[in-house]
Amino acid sequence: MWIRPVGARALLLECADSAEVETWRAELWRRREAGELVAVDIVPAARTVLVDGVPDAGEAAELVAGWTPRPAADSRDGDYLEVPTVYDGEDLSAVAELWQVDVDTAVARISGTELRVAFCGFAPGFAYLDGFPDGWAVPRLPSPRPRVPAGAVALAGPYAGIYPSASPGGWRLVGRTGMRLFDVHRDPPARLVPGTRVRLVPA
C-alpha cells in the first residue's frame, strides 16, 4: 500500500487489489469511530481509498503508515441485506452462455454468492458489488442502452450492480428488484454503503 498526499487535507491510499482496499477501508472507518483518526470522508474505489478532510495531511500520512490493518476476514462483518430479485433480465441468457452454463445454474451462481459493496459511484446510490470468483467477469454491452429502469440488477466486469434510478447503462441485465435503494429523504440516503454484505435472493 502506498500513501500519497492530495493537497493539504487529504491522502490517497493506493492498494494492490480490491481486497486490500476493503481491508484499509474497514480499518480506517474503525479507527475514526474509535477517535484515532480525524477525517470528514473515507471513500473507497476500485484500487484506492481517499481519506479527505484531515487536519494535516503530513501528520495523517505518518499516522496511517504506522498502522497494521486487521486481517481481511475481520472486515467482512458489515451490515447484511437481502435484495429480493426477479431473475428475468434481458441479458440473463447471454450471461449464462458466457459462463457456459444453463440459465438456472447462472441464477444459482448469482443468488448463491454473498457479495459486498466495494465502493459507490457512477450515480447516487449505485454500489459496485464484488465477491464473484475469478473467471465470472462478463464484458459490458458493445453499446449502452439509452435507458435502464430503476431496480435493474446487472453485471459488468467482476461486479454486480443495481440501478438506483433510471439512466443509460451498458451493464448486462439479469433481473430486477422493487427494493428502493436510494432515497434523498433518508439518512443515509443509500442503503448500500461500502462494506455492506448483500445477497440477491430470488423473489
Second form
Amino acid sequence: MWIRPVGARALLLECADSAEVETWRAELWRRREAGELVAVDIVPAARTVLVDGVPDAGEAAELVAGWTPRPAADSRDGDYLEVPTVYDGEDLSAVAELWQVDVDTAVARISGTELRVAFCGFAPGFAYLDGFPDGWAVPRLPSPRPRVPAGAVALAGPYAGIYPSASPGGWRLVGRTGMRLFDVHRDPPARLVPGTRVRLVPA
Amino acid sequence: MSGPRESARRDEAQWIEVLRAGGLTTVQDLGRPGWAHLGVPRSGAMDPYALRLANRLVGNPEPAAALETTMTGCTVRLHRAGTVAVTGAPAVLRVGGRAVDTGGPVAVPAGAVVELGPARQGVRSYLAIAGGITVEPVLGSRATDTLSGLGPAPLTDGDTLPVGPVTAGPAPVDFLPDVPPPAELDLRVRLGPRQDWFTPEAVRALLGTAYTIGSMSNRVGARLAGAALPRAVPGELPSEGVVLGAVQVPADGQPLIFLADHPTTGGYPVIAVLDDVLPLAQARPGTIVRFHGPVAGPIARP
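Okay, that's the form predicted alone, but what's the structure of the form predicted in complex with the partner chain?
What follows is the whole complex; the chain from before opens it.
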C-alpha cells in the first residue's frame, strides 16, 4: 500500500488489488467509528481508497502508515442482499456470445456468483459489483445508449452494476430488477453500500 | 412545480414566488458532505462565505438555504413582509421598484417585488431571506446538485418556495468589504496524487504558464485553456475518488478544476489539488489563472 498526498486535506491509499482496497476500506471505517481517524469521506474505488476531509494530510498519512489492517477474511463484514433479477436484457445474448456459452449458462454464471460492492460512483447509489473471475470481463458498448431505464442490471469490464435511476449508459444490459436501490428517505439511502455482498438471483 | 414544493406551500405561513428565475438560480446551503462513498457529490454554495454572510445579515443560522444566482440575477415576490440581504457578486437591487443597498439587511413589505439585477462584477450573488428557504432537505441538505439531480431543480419562472419562521433579528455589526474579483487569479496548488502520470514539461507548464477560464465552466468545474499538459503514462487510470479543487487532466490535455458539484470519482489523472477553490466562485470566463505551489512527491509507506 502506498500513500499519495491529495492537496492539504486528503490522501489516497493506493492498493495492489480490489481485495486490498476492501481490507483498507473496512479498516478505515472501523478506525473512524472508533474515533481513531477524523475524516469527512472515505471513498473506496477500483484500486484506491480516498480519505478526504482530514484536519492535516501529513499527520493523517503518518497515522495511517502505522496501521496494519485486519486480514481480508475478517473484513467481510458487509450485509448480504439478494436482488431479484429478471434476465431479459437486450444485450444478454451478446454477453453469452462473448463468453462463448448459451444464454442459460450466462444467466447461471451471473446469478451463481457472489458479488460484492467494491465502490460507488457515476451517480448516487450506482455500485460497482465485483467478484467475477478474470476472463469474464466484457467491453462497454461502442456508443452509450441515450437512456437506460432505472433498475437495469448491466455488465461492463470486470463489474456488474444496477442503474438506480434512468440515465445514459454504455454498460451491457442483461436484466432488470424492481428493487429500489436509492431512496433519500432511507438511512443509508443506498441499498448497495461498499462491502455489501450481493447475489443477482433470478426473479 | 414539484409535489414537495406545493405541499410545503400549503403548510407554511410564508413563501416566495419566482417571477424571473434568471439563467441559473438554485437553492444552496453548505451542501451534503459525507456521502461520497455512495456516489453523492458534496454540492452546496460556490461561495460559502457569501452565503454565510447573507444569512447572518438577515438573522438566519449560517447554514440556512438561500438563492444562488449566476450572472443574470433573479426576481422574486415575498408573500409576507420580511427581511432580505444580497451578498457575493455586486448587482443592482430593487425592492418595490426602489433601489436599495446590497450587503446589508433590507426590509421588504408584504407583496413587494425584489429584483436582483445582473452581476456587475463576479458571477454569483446570494439572496437570503429571513427564515431561510425551507424546501425539504435531501440527505441533510437543501442544495441543488446540478450533476446528480439531488435537491430542488434549478428555479423556473412561476415556482414557489417555502420560507421558514424567523428566529432572530438581523446581525447589526457585519461588514461587507467591496473588493472586486481580480482579473488574474493566483491559485496555490500541491502536486499529486498523479503528477507522475505527466511529463516534467507538463508540471513546468502547469506552474509556469497562464491559463484562461473557459466559457464552458459551471458548478461542476472550471475548464481552463492554455498549454496542454502532456502525459508520461498512456492508457486509462482506474476510477478513483476525487476531491474539491482537484486539477484533472482529460485526454485533450487541457486542465479542469473540480468545483462544488464535481463527481465523486473520476478516471482521468489529477496532476495537482488547489488549497482553496473560493476565488473561482466569482471568476468569469476569460479570467487569467496562474498556479503556484510546492512540489510534493508520493509518500512511500515506511
